[in-house]
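Next up: a single chain in structure tokens, the form predicted alone.
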Amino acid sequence: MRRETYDAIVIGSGISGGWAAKELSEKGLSVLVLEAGRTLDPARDYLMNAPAFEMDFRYLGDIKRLNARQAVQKKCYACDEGAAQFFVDDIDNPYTTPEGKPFDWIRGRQLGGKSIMWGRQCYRWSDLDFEANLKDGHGADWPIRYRDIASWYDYVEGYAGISGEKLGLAHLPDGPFLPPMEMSCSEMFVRDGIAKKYGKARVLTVGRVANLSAAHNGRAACHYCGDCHRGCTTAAYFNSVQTTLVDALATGRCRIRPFSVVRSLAWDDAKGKVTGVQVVDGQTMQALDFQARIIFVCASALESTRILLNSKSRAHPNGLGGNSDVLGRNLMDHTMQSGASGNVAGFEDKKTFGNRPNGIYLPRFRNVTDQHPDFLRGYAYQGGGYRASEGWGRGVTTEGFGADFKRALKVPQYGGWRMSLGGFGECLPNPENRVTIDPQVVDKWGIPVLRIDMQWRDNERAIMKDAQVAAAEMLEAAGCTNVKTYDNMTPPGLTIHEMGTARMGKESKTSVLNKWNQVWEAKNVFVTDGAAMASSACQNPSITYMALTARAADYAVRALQRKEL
């Protein structure tokens, strides 16, 4: 068996793995990045500019193939003909669920992971979120507060480039934002109407998003083509392939190895620590063994926990970090697809220009200063204003071609503006929402897979019910007509914000990781992706993963220098 030795191994090359690779290599460590999937070249593999006539199915997708190989992945809006190659093959990458408890696990396995097709919304957490577990007794108390991570939010936001509006809200802290994107006429109309009714208690703003509204760190500003999920050849949105991994490689101390499917971490009883990573080559099926002084597990929330669960040894019979029986428990996701929409009159002569890659955001207002009688925690809204019949979609069934045809499609055919507010709700940590290793099923590479057992409970359903009612009330208060609520609450997993299962905490008896994202049972192993989260808040979580990763990498290097690891 081959053995190579590095200062650090990073498992995964997505948002968290990219940051770990960059920070560790820039601080002088030799780094090996293990990526389970293929490598890719943005100039060749990103299809944002590919015209429909070059696609076999004109972007309508190969339905037979999707049904056969990506039956779960196709449920994600972004898994279209231009981006399906960024989602896993469900046959090669199986998992199991109990009957009647669906979980839609959306995954990406290639260089950059899901950072290629993520939603890019970036919202800081505050002490309203970090103190929530302690105050209402659901979950274990976070070992950190906002002051412990604030400067790291500044650091990662300043590098990535986040556009947005500063609001001065204590529970949604501001950052060093690039200029906000412009709202549409219908969005400004609703914003002003809500402000008139609710004052500063409810604020509608444009989304804070990792798309550049101005040139930044050598990358071009977004040109509003709108097909971000197919990859951006101008690097106008943050993804690890075109940012952190580039800087990591530029140090000359980082190596990226694709097709490296991690089976487990190797525990050495004599040394009392993890000494390496056991890998299956994704192409040859050859077993490989890489060694390092520290390991950063950044494979995405559930894949990271799967690796820990599969890392069994005499000292860790339930997997590395499993001695407290917390590993695998408290799986969370966000609820979504419940809200309301309404007509906005008076702008029939207005139309959109370009395709803004962003929507609106209305921060949480429930349970901020007082307690709602029906549920704990809260929700925020995302959505936007749109012309009901505008867009290229109707061109599929309309005869014509050429420039005049395209211009005609830009003219609204009928109907006016509508505005939609969709709730994104917090999920309470619950130990019965958990993942375990299925003893009967292995993946293409012979590695045992996860069994995912999760369901929404009363608090999540109550949050989404209130999100419908409150959205309708605000739209009506703003002057919208024909307001209708909708309740299409999706199964767990489909929001693609899976969190928890290896949470941070103050005690080894109730958590898997300490305040520096170190595994209590193996101090030279760090887990810094969504697995580490002790609660879910209601904000999109990726910017918090980035901040936690940069913070943990800084700590790890200093600990190595002190010879503590």
Ligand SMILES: Cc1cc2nc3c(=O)[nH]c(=O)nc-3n(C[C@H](O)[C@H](O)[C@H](O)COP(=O)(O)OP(=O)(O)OC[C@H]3O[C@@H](n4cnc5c(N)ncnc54)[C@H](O)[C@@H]3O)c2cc1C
Second form
Amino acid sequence: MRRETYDAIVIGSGISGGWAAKELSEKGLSVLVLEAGRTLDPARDYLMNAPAFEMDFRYLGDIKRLNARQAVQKKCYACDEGAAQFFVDDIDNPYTTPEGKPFDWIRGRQLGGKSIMWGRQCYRWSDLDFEANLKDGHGADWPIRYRDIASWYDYVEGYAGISGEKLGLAHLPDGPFLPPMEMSCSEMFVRDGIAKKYGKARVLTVGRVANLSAAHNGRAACHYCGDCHRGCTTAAYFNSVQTTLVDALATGRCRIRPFSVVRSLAWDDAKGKVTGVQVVDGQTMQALDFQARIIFVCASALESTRILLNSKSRAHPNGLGGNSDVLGRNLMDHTMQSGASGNVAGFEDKKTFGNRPNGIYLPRFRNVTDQHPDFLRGYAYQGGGYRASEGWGRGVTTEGFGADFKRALKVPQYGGWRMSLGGFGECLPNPENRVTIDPQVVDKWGIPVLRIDMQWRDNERAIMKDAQVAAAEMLEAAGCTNVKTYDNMTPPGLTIHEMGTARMGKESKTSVLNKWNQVWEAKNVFVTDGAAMASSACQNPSITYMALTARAADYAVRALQRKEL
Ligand SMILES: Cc1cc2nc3c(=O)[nH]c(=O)nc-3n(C[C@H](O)[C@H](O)[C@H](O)COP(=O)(O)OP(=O)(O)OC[C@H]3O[C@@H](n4cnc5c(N)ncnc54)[C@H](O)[C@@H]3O)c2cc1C
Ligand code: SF4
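Having seen the form predicted alone, could you give me the form predicted together with this ligand?
Entire complex below, previous chain first.
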């Protein structure tokens, strides 16, 4: 059988795979994108404009189906009736966890991956993050520093379109932002109150978000309808289906093959390198092989590591990249849902207009210049000011009838303003937080699945404790009343920032990838998604995956030209 051969194969078409496809094909390579899930048509599948009365369950969701097929996915706030189609079927895509150690693995398996439903918050890392492992000894030192990636942040942000405010903070570097979205009156009130008490040490700003606050790169500005997770028909937020993949296809050198579930990478002993990938056709179950000179593994952090672990050969009995026993270890996620909220008095004559698809951000302030006695690393806050309002739906539980009753229901009723600050905390790299292949279980396509063994430890819990206390202090200092802390820390996985398990590093003994995201054991294989992360910082990570991917693609093409791969 003649195998199809390309310059490059990209596994996965989400945030990272989209960037790899665009960069490699624009630099002249023939590229095959292998995507496990179906293809998408934004005009048909993106539902931001679908009114509730057109939905079978009025957006309340098909509870029976969710319980039967998406018992894990339904825990994600975004998995509603319009967006459940973008989350995996948990029965077809199983994984296992040890007794008493839950891990909620939220996944998207279609063209675009999770870039369809993501929250779009984008924050750069700085040397505070890249130097953290070296300084406190947890994890292995990153092989790169901010200067190595800064221009790549510029590049990906300039293309994607990130709206936000420049703050001039060394530990949360600015980028070429589009104009910031406006804060609500309650948010400005709290921002000013915090500034009065803490000066420049604690800054509240509007979120930096991959929603266009102005027309950009041929895409329309966001019109604040607010349900981005159901897909945007005007392409006003960054998702690979409407941006990077379009540009990759436009080169004429990129082919996207949906329903292509990659099982493993094919190692050739004679050539001493990986020559292609082994695939199961998602619809016919047929086994297929594709060949390429280089492979970009971008299937999302844990799926990429699963592919590496399943790529066993005589030379790599523990999987490709597994010879150092680091592969699968140091799984991280962020902690969330601990913080505080309080009432903001006044502004009863004001209400928000539209549905801003963004919240506020309060960058990390702990362990930036001094050391907190209770924990290492830090956290940032996300949240926002909101005014409880009830629309016509309150008629369901209100007594009344007739024309006057209906007219009254058309006027929304507003409660007071409330402001919430929710902590997003850093997770220390710990080799005991790890994934392995479960020898007992396979997925619908016969591919061995992951066993995920992770738990929060003392440092993560101490961070979230402080996030509650400090949030309450700041809200009170800003003049909020009825301030209440909350501690609803979710299990690992549910922040959907899973990363690590095939980390970058300086040495092959202590890492899986080198500073260019190349597998030490197979230089023509690049892993550029969250698997590559050597620490987690506390910022939402996807913009860093984009920058690392574009950087690695640039390096790979130059290395090919030099005939090094
Ligand atoms: C509700 C929600 C909110 C989020 N909010 C934010 C946020 O505000 N900011 C932020 O930075 N991040 C956020 N994230 C996380 C963000 O979506 C991910 O970090 C990002 O999508 C990861 O990109 P990726 O390319 O690694 O993976 P994905 O985007 O998940 O893409 C992986 C692709 O690989 C495919 N694939 C998987 N296995 C295989 C295989 N074996 N063979 C072939 N293809 C395969 C999948 O089908 C998928 O298309 C959020 C996620 C969700 C779900
Ligand atoms: S809020 Fe903006 S980006 Fe989101 S779906 Fe609506 S128009 Fe699109």
